[in-house]
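First, one chain by itself in structure tokens, the form predicted alone.
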Amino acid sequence: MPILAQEIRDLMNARNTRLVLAADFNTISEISNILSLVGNHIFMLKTHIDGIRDFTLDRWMREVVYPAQRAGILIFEDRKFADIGSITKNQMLGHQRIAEWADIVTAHRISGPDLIDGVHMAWAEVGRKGSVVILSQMSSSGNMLDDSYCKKVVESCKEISGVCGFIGNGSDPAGISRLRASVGVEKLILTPGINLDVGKGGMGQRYGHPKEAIASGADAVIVGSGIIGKSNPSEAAGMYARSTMEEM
């Protein structure tokens, strides 16, 4: 039985935040010391596993997964697999393990449904389980995921009950809409490209406020540098948090 988006709106809930943090930095020791300084405000960890350059399996585990479990704090492995479903479970229970600590993992649509397949029969090998969010739209400027892509997208993996739900473009409240209107309510929706100082970033990034995104239908927002970047993360952190859960 994957990880269903109820359970993950129970735990938003529970925390009293929406907030994603994507952590991301090049070595553990950066990902948990930020763990520490802004746990108590999130409710999911994002990782890029492959850009940790001094990784470890032993050293992740003990000071990044271990803690954030204890803290009832899930893991987000932003992997976007791409490959048909054999190479995905490979890609899963390879050196990094993935597998073994991912609680969430996000996945594109384009090479077919059995990647889905692929990611779920790996959690089974190792006694786990999950689910994926799927790739409908991207905030970087000049991607290519545009409202037809996004249509299908979703109109192939809402009924897959291994796909917890979507990324959206936090950028674009009325994107946003509009895939909530296409999703439907059982669905997550979760959106990057969030920042309290909305505009244009860096590497064609392009950012929108979290509480608009959350009254256009995200369920949650992902926040990296605009938490990270900040001389004090934990009151930053703390900052998205309550926009997350304030009425517009």
Ligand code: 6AU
The other form holds:
Amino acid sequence: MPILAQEIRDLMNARNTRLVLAADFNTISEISNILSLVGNHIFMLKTHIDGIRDFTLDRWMREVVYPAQRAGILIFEDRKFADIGSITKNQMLGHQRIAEWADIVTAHRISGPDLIDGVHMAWAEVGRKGSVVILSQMSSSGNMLDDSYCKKVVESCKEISGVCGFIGNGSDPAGISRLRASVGVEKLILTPGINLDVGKGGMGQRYGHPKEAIASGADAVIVGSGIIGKSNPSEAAGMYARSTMEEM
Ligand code: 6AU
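Okay, that one was the form predicted alone. Can I see the form predicted together with the ligand too?
Below is the whole assembly, all chains and molecules, this chain first.
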């Protein structure tokens, strides 16, 4: 049985936050440190394992995975899988051993739905379970995930039990509302491209406000630089977490 959207919603309610931290650092100790600083304000820690320069599985498990698990925080590897099913399975079980520690992973729908089976076969092989979040929109300017692609992605994936939700574009509240209308109520919408300072970010990133994203239909927001780039990340994470729980 995969992790269900409802279990993730229950976790958000229990922790009183709809904030996912994008821990976009390139060393294990930086990720371990940010987790200890902001853990109370998040329900999920998002990683890019292929950006870590000093990766060893042993240190990763000891310094990041076990502490997150002890704190009741899910680990979300934003690997954006996009290959055929069998290769995706291999990538889950490769040297980074994603299947052994990630609870949620991202995947593109462009190559077909079989990579979702590949991801779940890898979890089954290591005796674990998880779920997949599919990219249906992106926050980066110039991306090619237009409305018609988004619709096809959602229609083809929203009934799949191994998919718990979709990535939406946090910088476009109207787009999030449209996405919610096609997703329905069951599956999650997670939105990156979120900052209290709305507008343009660096290198094509675009930002919307966390409160507006939630009001438009997002279940949770994904925030990186708005927290990790601040001199007091714990205080910043608290501000984002509260804004996701306030009424509009
Ligand atoms: O808050 P930022 O801009 O510092 O970081 C945004 C984080 C990064 C991106 O890899 C991720 O959000 N992201 C994603 C996903 C799937 O999370 C999709 C997307 O369209 N845009 C985006 O920025 O870790």
